[in-house]
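A single chain, nothing else alongside it, follows as structure tokens in the form predicted alone.
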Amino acid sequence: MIFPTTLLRPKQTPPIRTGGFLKKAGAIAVLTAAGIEMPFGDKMPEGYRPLALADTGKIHSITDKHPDMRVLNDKPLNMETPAHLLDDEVTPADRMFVRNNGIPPENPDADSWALTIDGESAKKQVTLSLKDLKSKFKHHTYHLQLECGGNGRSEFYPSAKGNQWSLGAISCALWTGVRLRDVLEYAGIKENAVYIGYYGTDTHLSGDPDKVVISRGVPIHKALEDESLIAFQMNGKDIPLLHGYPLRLVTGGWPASTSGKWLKRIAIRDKVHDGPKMTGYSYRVPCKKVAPGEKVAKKDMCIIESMPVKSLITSPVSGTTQKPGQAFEVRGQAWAGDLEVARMDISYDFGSTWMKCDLKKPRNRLAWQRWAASVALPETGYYEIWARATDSQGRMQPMIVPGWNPRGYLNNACHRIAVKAG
């Protein structure tokens, strides 16, 4: 029989949790009633809801973006990318997720654009035009992963506030610009420098031109890394407006919110930067593990730095049908924040056994890594392929949603797709 399209949807599974979900026997019964057998149904974790029973949400489109991109919010605009659209080694502009906090500037003029470097720990204040940046400093190009800190938020239970990202708030484009380090050293860095903070030209949703939308930053050691860029090109072209034209920061491996768009100012600070979205609960997680739903005092929240190890299955599309016993390729991307991915495995029996994948080295530090494996499903029926990456320090993705936190950050649970053999 044909696999019912209403039962297979190209979306990440809900988290493995108890309460409000079908019991294992009930889930198997629903699929069986639809004529779908589950060869490894006895190995499925109790309380787990199969992908075949998940919902996709509404699909939207927008100018200059792939029509299958999903709009999570239109004020400010936030869009995510379905997993199968992230199959390219270099993420194209039309498939790159969008995370905005305010309203982008209208028709910014690159010819008059200027960047100011100042702050308590700058030896002098300097202002550089875009032309100055391009002419005074050496250009560098890096393949850099940018991931929203809230990627995967929709899986947390209890639910966390914010855009309900599934898994598509990740990209890895080629960024060209000048090293942030070179520009900071041009202004002069005092010995007491601790952090840098950025400021952009987007407008606050209130319309108040004097209200800063977001101003985050990174410790000085991250700012001085070779791969930290003040970028003016993406994939060999001017950066698209939605992604920061004409100038933005790119600090790969850390939450993408540290890579400020429409960049106009960088402050060298003598303390941890305290701009909007740097304090309270923003881009912070409990310093110690807490129970789901537990209230956490602001003083007990710590700033997110390097993102955790994670992977994505980009092919085949969830919901595909394959012939039993016939090999097909499963492939995707894996990344590990500041680290490298050391091993990649997949499973098609709900994590009971794992198969090692071929894993490529990154193009450069902080780039994601492509992986692939040949799979042959043993008999007809319903399967799920799970992907698990392990980083260079031996930490691997969990099969269930990791530590709950009030804002739903850092979900790096295994990605899963549904496949039918038959």
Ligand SMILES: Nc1nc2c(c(=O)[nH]1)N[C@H]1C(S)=C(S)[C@@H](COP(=O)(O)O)O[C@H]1N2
Given for the second form:
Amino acid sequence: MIFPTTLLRPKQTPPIRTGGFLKKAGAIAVLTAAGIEMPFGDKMPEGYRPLALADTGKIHSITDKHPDMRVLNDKPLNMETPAHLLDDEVTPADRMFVRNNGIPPENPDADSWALTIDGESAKKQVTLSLKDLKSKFKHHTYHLQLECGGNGRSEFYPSAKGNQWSLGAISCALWTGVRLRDVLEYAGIKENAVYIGYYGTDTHLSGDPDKVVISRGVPIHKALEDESLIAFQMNGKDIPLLHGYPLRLVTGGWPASTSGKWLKRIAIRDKVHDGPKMTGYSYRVPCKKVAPGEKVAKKDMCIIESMPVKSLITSPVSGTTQKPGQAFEVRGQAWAGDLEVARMDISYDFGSTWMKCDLKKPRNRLAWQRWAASVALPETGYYEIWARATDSQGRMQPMIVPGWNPRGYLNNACHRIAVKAG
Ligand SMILES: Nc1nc2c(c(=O)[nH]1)N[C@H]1C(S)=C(S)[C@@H](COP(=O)(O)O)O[C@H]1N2
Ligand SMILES: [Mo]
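What's the form predicted together with the named molecule like, now that we've got the form predicted alone?
All chains and molecules follow, beginning with the one already shown.
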């Protein structure tokens, strides 16, 4: 095998300490030595690392966030949400992952906040105060999934640099604001408009006040969709500072890096936006598939648009024990970028057989969908539950980490949890 254990998502479970006999005997021997029976153990490929051996991970706490959020970096602040904390239909503010590329503004003043629309393809430059925005345009509320393009990066091999997100850089909150379309049309969109680009007020890590932290955007067709918002509320309240107070762009279903926080300016561009983190290797993947570790020229990288189909098991938490033969509920969330999730299946025998789950319709386009199934584990032992979503175009989540790319984007491999019956 060329890419041995990496195909089996080893990094989700830290490597087993391989001293003495364990090295040869492998994971199943470890479990047997620990007195854990392994139903379907004979179906497991060599090199497979059972979740039973998973580390619980470091727990940090940052005021006003849930104490079990995982902090990946504190400057800039990056924190992700453990899967079992994403069990709510609407993600509460304290359980929402944070991805900052720079330093958030310290004390933004909503009363004096203004948004400017300009750019080569704006018919006129306009500046609107927050009050103007709220009074001039109709308000809309949508339930929108925001997933970092690098969610799942930690599982790529060879590893990709950047925040080592596992599964929890995804949220689906209720966003209220005005349509980006209404505001762009207020300024006037020239015929030659191609893209929009946002600018926020966070500051660069270097401390250089003239350096833009990140300025990304979306093609004009995405900007003009009903669900693309300039939002001033999240879950019915002011947006929390970490998530963009007092104003942010929300373009659900696309890499969340397109949803600019602390929004001050939107440029209507006559070409593909070229702000920091739009070019080179940022938020881009090879236009043509490459082998793991292969060098790719910048010119052969393409911008990520819609995120791929994906799902999470949010209950039970990995590592629980259930009574053999007794039914319990397995449930979670599923989403598919611009598309809808059409079907959800789970397996508790390492993918040998699958059962169809109940799947709810999304609350609106670009919202994640709740799913649930009732499971009874047949006999005492160690099980894993694997979850697999299928989108409305028939694409399924892969079982193994797909499509290696230099920066580790778009890992939508199936989520798996460990459950013991006993
Ligand atoms: N101004 C600004 N907007 C930003 C960012 C940033 O660093 N600065 N990070 C982006 C990235 S990469 C992501 S994944 C999302 C994260 O949104 P959240 O922190 O509200 O979850 O915000 C995006 N918008
Ligand atoms: Mo991101």
